[in-house]
Amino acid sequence: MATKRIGIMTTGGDCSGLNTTIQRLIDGCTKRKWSVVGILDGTDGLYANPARTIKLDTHTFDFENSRLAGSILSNGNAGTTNFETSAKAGKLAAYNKRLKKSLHDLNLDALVLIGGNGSLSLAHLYREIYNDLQLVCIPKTIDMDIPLTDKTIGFDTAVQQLVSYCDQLIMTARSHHRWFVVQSMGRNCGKLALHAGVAINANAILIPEIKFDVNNLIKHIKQSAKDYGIIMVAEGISIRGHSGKPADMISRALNNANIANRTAFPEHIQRAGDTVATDRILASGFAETALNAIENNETFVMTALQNGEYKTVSLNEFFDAGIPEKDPKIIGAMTSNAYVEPNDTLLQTATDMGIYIGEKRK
């Protein structure tokens, strides 16, 4: 087997399971008598002169913290040089040039890119940074809107936390006859919300993918059988003729019927903790399958989970799969996103359990 030099490099938004993907990346190299670059604050490192790298091997990253939230390496700064600022600076092509160089500079047989849909999505815009290299992506996310696979490094754990959360509101809610309307993270999708919703039994979920009715949802808190209860909102969600934080919204509607109520922030509780085993697990899968496409001379793919089987699809397939949208901080980039669909099994379990999730799916 032919020795190569990979490098390794988390972007984008933080969560729990980075640190395990790196670590499971570290003992399959070392396996395969690779050695392991580690790429320090994501593209803002790699922009640096020269990039700022650390070696990684078995002896620099023990196992048994690769359970702990957040990337050893580091997603990147705020106010630095990036896509974004060099985007508005119209100083686009000089940074993607500066990328390119630094890529060559480390002299990397490969690229493994640890990214969300933001990140997966430049990558596959500005393929020319990494022509002289492999590039195998791994999705990671808490939003879970990737297309094409099944599910996201982060995800889980970001569940599980949410669900932590409000298993602590829901005894004092109880205590004084309240409603708590808890504002999820997600973006504009809603599966972070969904999924914890239904865990916590939640009296409704409000999620940017399904119409509501506020009148409806006071209507079927007022009919509930108890006085108390959690109301999940995702932070994509928007109700004409107000502002502000969407649980805010709700929250000021629910005090105008006479419905006591709190809101709650979960904020980035949500994006860390220690990873759960889902989670570990999919990273191991998620790594091996990387490693795999890089002894196959694989290239601009990316890592996925479907039905059970671990794969690799082309950028190109993840960005045509996706419902594709303006980049919301790259002036002329694009995304590819996920949402809930309508016809996602969850939608349905949870109108079976009596939660209030809306009148109509878009």
Ligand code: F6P
Second form
Amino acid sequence: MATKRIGIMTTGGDCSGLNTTIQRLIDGCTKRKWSVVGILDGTDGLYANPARTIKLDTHTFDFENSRLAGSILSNGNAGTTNFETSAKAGKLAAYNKRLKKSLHDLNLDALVLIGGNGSLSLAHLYREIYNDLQLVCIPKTIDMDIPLTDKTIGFDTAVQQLVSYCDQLIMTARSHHRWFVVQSMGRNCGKLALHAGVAINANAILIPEIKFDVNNLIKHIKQSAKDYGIIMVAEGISIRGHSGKPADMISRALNNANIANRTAFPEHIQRAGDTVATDRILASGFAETALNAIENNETFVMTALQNGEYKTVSLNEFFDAGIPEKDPKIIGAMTSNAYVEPNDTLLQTATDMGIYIGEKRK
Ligand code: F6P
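Show the form predicted together with this ligand, please, because up to now only the form predicted on its own has appeared in this conversation.
The complete assembly is shown below, putting the previous chain first.
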């Protein structure tokens, strides 16, 4: 087996499961007698040219530490030159060129990019950065908004974090006969809210994919057998004519209807927490699949889990399978997005459980 030099980089928002993925990649490379370099701070560290790197080997992690959230490679620095600032300044071509040069100087055979739909879409759009080496991507995000894979690293842990948070809240809600409006993360995708909401038997789950009527929500709460509970609100919802945080908007409407309530914002706790077993297993499967892809000379691919099977799909397929939208931050860039599908079984489950999920599928 030819020896290789592999780079690993974590980009975009962090989530739990990144360290397990990195550790499994190190194990797999060591077994294959490949050397491994970690690029620090994602593309920010690459832009430094020469890239900020650390050597990775089996001594980098104690196994126990690989389950900790965050990324030992870090995900980026605020206030640096990046895709966003370069696009704004009309200097994206120069920025991309510098990333390419920095990668070239690292003399890598392959780069494993562990990223979300923004990073994967950028890798697809600006492939000139990576076309001197093999690029294999591993999808990670608590939002689960990446097309063509049934799971992304970090999602299950985020669901567990949100569920544990709500399991605590419900105790004080019960003592005070009041409702909690909990705002989940997820950007414009409702999967995190939907999964956690079903797991905790929320009274209502509001997600961006489904239209809802505040008056019907209020009616539903008033008809509830209980005088306490949780209204799970995805951060991506909006109400016509209202502004502010979604949980605050819903809370105000409940106040106006004399329904005692408080808001709760678990925020980045959803990206933290020890990696749950299913995310560790997913990390292991994706790492192995990524290294096999490198052995098979694949490039511009993403690892995917489809119907229980680990595989790779091309970045072209990934991009074409999602709903294209303007990147919220990078002028001129597009991202490919996945959402809760109208036929998602959990929607029916939620309805069967008596959870209010809105009126009409968009
Ligand atoms: O994409 C992951 C995510 O956690 C979203 O769910 C959330 O909207 C966003 O990132 C928060 O980003 P930041 O950490 O920059 O506030």
